[in-house]
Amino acid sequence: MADPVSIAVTGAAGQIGYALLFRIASGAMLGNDQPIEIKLLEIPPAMDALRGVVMEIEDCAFPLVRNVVMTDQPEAAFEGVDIAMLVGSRPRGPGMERNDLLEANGAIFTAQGKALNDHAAKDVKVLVVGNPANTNCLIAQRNAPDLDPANFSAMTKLDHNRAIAQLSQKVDGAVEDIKGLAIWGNHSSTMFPDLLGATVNGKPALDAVSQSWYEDEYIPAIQQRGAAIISARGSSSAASAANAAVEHVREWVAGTEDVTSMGIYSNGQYGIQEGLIFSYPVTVSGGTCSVEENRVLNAFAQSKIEATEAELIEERDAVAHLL
C-alpha cells in the first residue's frame, strides 16, 4: 500500500464531522487502497465528545486508518497534513447579524490560516465547509501567505448536488444523465445555479423545462434548500454536507469527468473581481482546478452572477481588517 495521507478535520465532534469521519475512514474519499492518518481538531469544551467519536472509529476497525490524533491546538492538527477539511465554524446565534457572524468566525479562520501556513504540507488541499464558507476560506487563505491560493477551496458541491437532484426530479430523469450544470458565486441565498450549459441526455436542459419554472421555482428552491431542511428537521444539513465534502475532495484529488462546482480563488475569470473565493464551473486534472472557458452567459445569468459577486465583495470588505 501507499504511504498514509494525513487528513485534518476541524469541528470533528459536530454533526457534519460525525457524518464525515466514517466516510473518510472507510475509504470513500481517497479510495480503498489509500491508508490515512486522521487529525481531529475541536474546541476544549468538545474534547470529551470527540473522545467518544474516536472510540467509535476505533470500534469500526477500519483497515485504512493508521493513526487518529485528537487535539484542541490548530498547530498540532495541521502539522504535516496533506488535506485539511475546515468544518467547524461559529453558527449564527439569536440576534446575530451576518457581519457579527463574519467577525466571530474571522478569529477562528485567521488562526487556522496561520497554522496551516506554518505547519501544513506546502501542497496541502484546504476545503472550507464551515459557513459562511467563501469568506471563511478567504480569511484562511489570506492568513497563509506562503501557500498557493489555489490550495484553498470553499464547498459549493452541496449546492451542485441539490441542483442536479431537483432538475432530475423535474424531468423525471437519472442524475447521471445531467451534465454541465454549475453553481456560480457565494454559498448563500445569492448563489446562481446555472442551467445554460447543462444537458439532460445530451439535450439542453432548458429545453426540458419552462423559463418561468427555472427562474421562479428552481433557482429559489436551490438558494433556500438549506433553510428548508432546517425548517423540516430542526437542524442544518449534516449527512448531505458530509457527502458533498467527500465528493469535493475526491474530485480534487482524483479528477473529474464532467464539470463540477468549486469555490476557488478568482483570477478574474468571467470578469469576477480577482482575489475573491468564487464558485465557478470547473474541471480537475492532476489535482489542478481549471475554470471552464467560453461558457455562454445571457443577460439574466450575468445579472445573477453580478449579484452574488457583490455580496462576496461586501463580505470581504466587512472582514478587511483580518485579511
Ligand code: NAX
Given for the second form:
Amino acid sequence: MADPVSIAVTGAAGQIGYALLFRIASGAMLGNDQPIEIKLLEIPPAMDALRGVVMEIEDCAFPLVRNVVMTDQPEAAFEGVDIAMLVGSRPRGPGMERNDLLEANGAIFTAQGKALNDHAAKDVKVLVVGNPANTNCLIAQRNAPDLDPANFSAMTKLDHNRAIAQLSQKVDGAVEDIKGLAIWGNHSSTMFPDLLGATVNGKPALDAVSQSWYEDEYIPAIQQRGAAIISARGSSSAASAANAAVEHVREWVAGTEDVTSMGIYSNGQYGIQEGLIFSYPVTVSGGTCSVEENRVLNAFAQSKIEATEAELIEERDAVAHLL
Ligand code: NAX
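Same protein, different condition: the form predicted on its own was shown, now please give the form predicted in complex with the named molecule.
Let's see the whole complex now, leading with the same chain.
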C-alpha cells in the first residue's frame, strides 16, 4: 500500500465536518487503496465536541485511517499536510455587517495562511469552503508567499452540482447527459451559472430551455439555493457541501472527466483582474488546474461575469490591510 496522505480539516466539529470526515475516512475522496492521516483543527470551545467525533471515527474501524490528530493550533494541524480543507469559519452574528464578517474571518485565514506557508508540504492542495470562501482563500493565499498561488482554491463545486441537478430536472434528463456547465466568479448570490457552453446529450443546453427560464428562474434559483435550504432545513447545507468538497479534492488529485468549476487564482484569463480567486470553467490533469479557453460569452454573460468580478474586487479592497 502507498504511504499515507496527510489531510487537515478545519472546523472539524461543525456540521459540514460531521458529514465530511466519514467520507474522507471511508476512501471516497482519495480512493479505497490510499491510507490517510487526518489532522483536525478546532477552536478550544469545540474540542469536547471534536473528541466525540474522533471517537465515532474510531468506532468505524476504517482500514485506511492510520492516524487522527486533534488540535487547536493551526501550526500543528498543518504540519506536513498534503491536503488542507479549510471549512471552519466565523458565522455571521447578530448585528454583524458584511465587512465585520470579512474582518473576523480575515484574522482566521491570515493565521491559517501563515501556518500553511511555514508547515504544510510545499505542494499542499488547499481548498477553502468557509465563507466568504473566495476572499478567505485570497487572504490565506496572500499570507503564504512561499507557496505557489495555484495551490489554493475556493469551493464552487456545490453551486456547480446544484446547477447540473436543476437543469437535469428541467429537461428531464440524466445528470450525466449534461456537460460543459460552469460557475463563474464568487461563491455568493452574484455567481454566474453559465449554460452557454453547456450541452444536454451533445446538443446546446440553451436550445432545450427558454432564455426567460434561464435568466429569470434558473440563475436566481442557483444563486439563492443556499438560502432556500436554510429556510427549509433551519440550518445551512452540510451533506451536499461535504459531498462537493470530496468531489473537488478528488478531481484536483485524480483529474476531471468533464469541465468542472473551481475558484482559482486568476492569471487574468477572460479579462478578470489578476490575483482574484475567481471561479472558472476548469479541467484538471496531473494535479494541475487549467482554465478552459475560448469559451464563447455573449453580452449577457459578460455583464454577469463583470458583476461578480466587481463584488470580489470590493471584498478584496475591504481586506486590503490583511493581504
Ligand atoms: P458550523 O458552524 O457547523 O461549523 C463551523 C466550525 O468551524 C465550528 O465547529 C467552529 O468551532 C469551527 N471554527 C470556527 N473558527 C475556527 C478556527 N479559527 N479554526 C478552526 N475551526 C474553527 O458551520 P458549517 O455548516 O460546518 O459551515 C462551515 C462553513 O462552510 C461556513 O462558513 C459556511 O458558510 C460555509 N459553506 C460554504 C459552502 C460553499 O459552497 N463554499 C456551502 C456550505 C456552507 O454554507
